[in-house]
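A single chain comes next, written as structure tokens; it is the form predicted alone.
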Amino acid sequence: MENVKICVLSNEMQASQKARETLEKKLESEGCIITQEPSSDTDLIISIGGDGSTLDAIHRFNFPTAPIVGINTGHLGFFQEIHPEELDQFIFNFKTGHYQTQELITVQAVVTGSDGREHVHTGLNEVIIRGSHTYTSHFNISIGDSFIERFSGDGILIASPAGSTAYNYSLGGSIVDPRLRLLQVTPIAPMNTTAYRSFTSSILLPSDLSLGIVPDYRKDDTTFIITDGMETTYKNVSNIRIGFSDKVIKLIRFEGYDFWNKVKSKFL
């Protein structure tokens, strides 16, 4: 591992800082070059913490191309692959090439303002579209070029396969195997009455179809775009188009990794 360039990141938790200190000493003894920010020649990014720490790093460094591995010092640790007590085994497996790379596709929202300017938001887990926090949101929804319905409720979540086990799952959405290339559209508190008719279950879209959303403003012209928990506020949005991004996140997975075994251990 001589001159292998590794970016090591961690949250501020004591357990994470301790794991980082221990890991950096072990990697330096192997001849690795340790950095705090990834660059074009970075060979590996190590994120120490929980899933939130990994998501923060992915967004902070604009969806880096280097592979990422997580060391779990958090709670759920769905993205994380190893535990602090497994550092020696991790280094050996990485050094000897006993791992595989799992590619995770990302979801993208292109927001068009009333002035015609476009703003792009990318999420690994999901993109959420909401209106005012105090009023019901109304959205005209199309799939491809076909108008589907006028949605009324708190908002709409569009999840990637990787994000199907996150907020989407809490909303009653389906768990999707990350090897499937599809988007899941899940309503948030939909209204379904004689006055308002909204879909109440998730919709699955293939990779060649995009979702179009046109806000139907009533009392407030605010629209919130939330990507992986990060919120951006817009006024008077004219159109939102959601589909896959060309950005791909590569996670390191070691021997014995199985998506459904992880689902079983984390959720069932």
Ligand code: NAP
The other form holds:
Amino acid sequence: MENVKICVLSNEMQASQKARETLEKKLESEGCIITQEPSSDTDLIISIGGDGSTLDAIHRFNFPTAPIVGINTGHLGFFQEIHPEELDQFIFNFKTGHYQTQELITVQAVVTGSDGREHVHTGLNEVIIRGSHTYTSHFNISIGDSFIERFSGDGILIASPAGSTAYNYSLGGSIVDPRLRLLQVTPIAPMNTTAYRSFTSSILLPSDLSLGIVPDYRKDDTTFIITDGMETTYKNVSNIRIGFSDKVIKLIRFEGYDFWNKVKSKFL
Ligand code: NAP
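Now show me the form predicted together with the ligand; what you just gave was the form predicted alone.
Complete assembly follows, chain above in first position.
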């Protein structure tokens, strides 16, 4: 592994710091170059912590193209692949090429402000569109060029397959195998009464269709765009278009990785 460039990132937890120290020593003794930030010639990014740490790293470094492997010192560890006690096995597998790369597609929202300017937000798990936390959100929703419904409720979550096991799942959305190329549109507390009619279940969209949202402001003109837990506030947005992003996250997975076994071990 002479001159292999590895960026090691970790959260502040004591277990993560300890794993980082041990790992860096082991990688240096193999001849690797350790960095604190990824660059265009980084061979591997190692994220120590939980899924939250991996999401933070992905956003901090603007969806890096280098493959990422997670060491789980966190709670759940859906993206994470290695336990801190498996460092020697991990180094051996990486060195000998015994791994596969899992490509995760991402979701993007293009927000058009009242001045006509466009702002792009990308999420690995999901993009959430919601209005003020106090009032009902009303959105006119289209799919492709067709107007579909006037949604009323708390908001709309659009999950990638990777994010289907996160907030989407808590909202009653379906778990999607990450090999499928689709987006899941899941309503958050939809109102379905004689006054307001909204879909109450998730909608699945193929990769060539996008979702359009035009807010219908009543008491407040705030719109929140939340990508992977990171919130941006807008006023008087004119429309939002959500579809696939061309950014792809590559996760390293080792022999024995199986998405459905991971789901079983984390959820059942
Ligand atoms: P966070 O505390 O970083 O994460 C909340 C929980 O979601 C953690 O247990 C985290 O795992 C887990 N998680 C993250 N991505 C996942 C994935 N793809 N599949 C399964 N579990 C996953 O929360 P945050 O900073 O607010 O937002 C990060 C993510 O948390 C968001 O993208 C959102 O999907 C999710 N979230 C869920 C809810 C909910 O379920 N009601 C509410 C808000 C946010 P670790 O313990 O390994 O970090």
